[in-house]
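Consider the single chain below, provided in structure tokens and representing the form predicted on its own.
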Amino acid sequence: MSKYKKLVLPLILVLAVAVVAVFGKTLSTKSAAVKDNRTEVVFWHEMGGPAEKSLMKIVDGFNKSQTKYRVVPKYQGSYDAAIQKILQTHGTGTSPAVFQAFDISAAQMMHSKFTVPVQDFIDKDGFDASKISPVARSFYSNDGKQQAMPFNTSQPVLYYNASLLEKYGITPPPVSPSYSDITRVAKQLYERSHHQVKGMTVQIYGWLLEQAMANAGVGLTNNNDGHTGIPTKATINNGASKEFFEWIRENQKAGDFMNYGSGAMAGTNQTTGFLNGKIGIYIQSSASISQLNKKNKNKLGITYFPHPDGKKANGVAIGGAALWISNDKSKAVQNGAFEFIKYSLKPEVQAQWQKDTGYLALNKDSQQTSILKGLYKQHPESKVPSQQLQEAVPNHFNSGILMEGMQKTRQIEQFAMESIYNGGDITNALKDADKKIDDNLTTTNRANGYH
């Protein structure tokens, strides 16, 4: 036998039972499931990581709980990723049952008609809807139907320095704070800490942009903000945005404020730079309060959103993901969609999705559970992102944005922002991010076929 033959053939060998090894386990799968006549239901998901392992523990706890429907998760990778593929493959074998799909896609979700509104199974069902929070259930509601359900869902918050407030004698502020109870506090350890603990930052992001209009009850484009018609203006150019700018430049010339830039690697930087006693106030995602309990040495605070001086909070809206049902798949199908996310809003489901994730409970009896009472027992300040949710009620302005092209906007918003902090005059630069949109949405309206 030549050298040549001694070396192909085991490889050969190797690869044959490689390849038998991976179809035998194909094949006895699909065997079990015919066997115990389980319908099969795909589900997309762009949860990575550690939230991706609490995912898992729902979908196990779904295909336990009953023997008609087996969920199969598979990941598909970034949100934007995501939307492409579910779009490209909708109509096909390969398209999901039931997927995850970021908050600013939903516009896009519900333009597409390639789902089914929920809202026929919840008149189906007779499921009690009213469970869920209204604030999440109305970003992904049109037409007084609901289209799509709240999954993994957040709220910006305000976090604090608690250690460092206590350590330089500094009145906390309130829950429900003010622009102006901010600045005191940001100051104050600013001043008192001579200089070596910077006050505040505000990342540039176009979503607290968002949210800072949402809580003084305002909207980013006419109709507002997609909800009564498609959105042909925008307007950030208002007296909203210029107050919450008006804020950050006070805070800016006081010295207190620290511009950590924009982009991941800034949110990276200012999470290090609370966590370490360098910033004392920052705002960001109520998802991020797993991690800070994690790591965190300090005392944590948290407050609500702050509002504008004088005005009493409208509420923010939410961010994260939805779940929605394909409306090319059999009946049979879309059922064991729709009992997977009746089952995901299970009150004890729930409670420990927030627990595990910091994403919020979404089903008001979850704050009842043995589960959320001992997590607000050993850090009571995770109470307040719940509460900030409870508390809103839903309208216009705080139900989210229904308008295509929301990741292009984002971009305009996020330039807008770099303007103004680096000492850009604030009005031309929402002038400028105002015609920059419009013309967007003249682009993307006329290429819909929308008028």
Contents of the next structure:
Amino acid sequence: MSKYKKLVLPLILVLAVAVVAVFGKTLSTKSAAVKDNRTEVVFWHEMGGPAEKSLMKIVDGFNKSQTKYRVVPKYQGSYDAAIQKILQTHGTGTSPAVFQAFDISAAQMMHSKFTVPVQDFIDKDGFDASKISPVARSFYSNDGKQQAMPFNTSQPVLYYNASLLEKYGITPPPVSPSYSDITRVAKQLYERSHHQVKGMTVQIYGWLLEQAMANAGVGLTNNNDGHTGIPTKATINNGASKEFFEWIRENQKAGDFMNYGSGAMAGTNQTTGFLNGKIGIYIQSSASISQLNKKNKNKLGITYFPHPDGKKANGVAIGGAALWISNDKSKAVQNGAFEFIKYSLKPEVQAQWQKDTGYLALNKDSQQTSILKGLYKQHPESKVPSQQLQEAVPNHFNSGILMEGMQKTRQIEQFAMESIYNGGDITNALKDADKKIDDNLTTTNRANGYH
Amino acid sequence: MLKTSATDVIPEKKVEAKQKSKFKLTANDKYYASIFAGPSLFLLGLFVFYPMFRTLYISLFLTNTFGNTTLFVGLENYVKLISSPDFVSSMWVTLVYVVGVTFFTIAMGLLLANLASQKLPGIAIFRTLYSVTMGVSVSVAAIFWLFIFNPSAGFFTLLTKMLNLPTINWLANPTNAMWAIIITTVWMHLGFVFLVFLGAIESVPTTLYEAADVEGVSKHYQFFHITLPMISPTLFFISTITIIGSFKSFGLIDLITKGGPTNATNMLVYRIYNDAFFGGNYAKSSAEAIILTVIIAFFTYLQFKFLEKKVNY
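Switch from the form predicted on its own to the form predicted in complex with the partner chain and print that structure.
Let's see the whole complex now, leading with the same chain.
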């Protein structure tokens, strides 16, 4: 018994400390909020690592520039998990006033009717949205109305190891390469390095397949990728995706293609392979640039996303996420949310954001700032993704796919890619993918009452 | 005769009631039973039974974007699942994984425990080394193995290159990915299983081995005819928890393969999580959860029915 008595005091102490810590924290945050009479705008985001640091700079900058509103940022984990949290907390006290939701959840967010279209605020405020990249804007608009404001925006681009190409005397690919341009470089790299360096890889990632279709001007679903009505049928089994996979297969047969598989693991492995000079070419989001520049001993080369031979590139859709304004908060809070969005789009803010993270500056005027001019001087190749973004003329096929269940669709695309990369028949894999997406669409449309 | 409240019970009468029918509960018993079992029943009800019945309920509907049940479809979700080759392949994959993990964990665990039970100088070092994976968390193990499996700069790749053997793409090829996951899981489980087996082997009376030695029986024979029967309760325990544990395996799959490639490592538990929290299809994933429950219940029943009889207590 005395053995336990000794434990009682420390236990009470520990509990006391815990209680003080918990209540003290809520008290202190409450008192901080009460200190000035600013309206609090809760902001949910999913930026981790260096991007989070940079985002905090934007939030701090906004809060310092303001006397009316205070933005309170809250990290929500991965994009995927955040969507369910946003949908499930709507209308409760914990829900956000403004939140970051990723590209493929756009249809879900629009259909949820949980948000106020940003267009309403743009009209009221007289904000000049024409400065903001048209391709990025069109991704998040519907019926001619801006639903959300693009924020962190990336473009898929092709990276190559310029030092390796120099070493083996290989002519670099043009800025907007065709499939066969890339095949040439990859094969030469593999042959001239006596098979020490693999030529290229394309990660098993549905996003890249979608971009290949977008760049060829072909849709993934009927109703123009959902821009002219709720999609009811998938159309992955098309000439453009076949051409894309035949390009990959040709390189697989030549031996210069490396399959890193799928998922975050593949992303890490291919970056490691690229930085170690084991692989010459890979396709990834432009958001990797700052990371690649920091750790790279070799010279980095960047081109646009490759396009089918004998065709002009249609332009790729943006990736990343947008800021949405919730409709379950008071008008004052909603206005505060829009003020924050406006601040985040300022030329200098966007320029710094691009420099820190590799996400692209959306404001046209950002290109004239000393921040980006300095960046381009130091790393001329980082200009390429911005050029790709500016050159694209928005149409239905490079403005994203407005379809619910995109997360599941990505997995189905991935499945098809995996079976093709492992030697399966291309047409069968694509037909199978169409069938699975159709099944999902039927169930989703039935469950939600879309007919 | 029957008492309605606990306070007016007279001790003699209580005894009398108990003598009349041994198993009849008196009001007093019921009172204590509810005090002791109540809190745990309440918690179980809240966190286990309610979600269980809710899952069953949802599985009979279609759910919309917000996860609300909208359309009653009866058994449609089940019929669709069972007739979908994807789901059936997931069941097979899970079975292969469970059998593989259980077999190799037990075989390796027994081998290592048997080795470490030898009385040799410095054997304590090996005992520590073999059980060290107990202290490794799933996420650390996953990152560690991802480095080993890296197809460009991983340990296995460097090793095969050094020996001029063809390199294996561990995680991008469906068959290899399954092996990779099995190896990793076995490695994770091994520390605990080794320790339990070691304890069991140590507790076998040495007189049995001495008698066998006198008879001139080989070590091999001793292992199969003395050690194994004597540790069979432990063997039963380990096989049960390894089978159930590997059915529920999630962390390593999520961190290493995410169920790929081509669903080759898409076990049932991972599929349930995936369909609910990525696909947003709560109805489908509820139906899958119910099917998994039935499967695990069936295996546990089989184990108690057949394996337990062979256990030498």
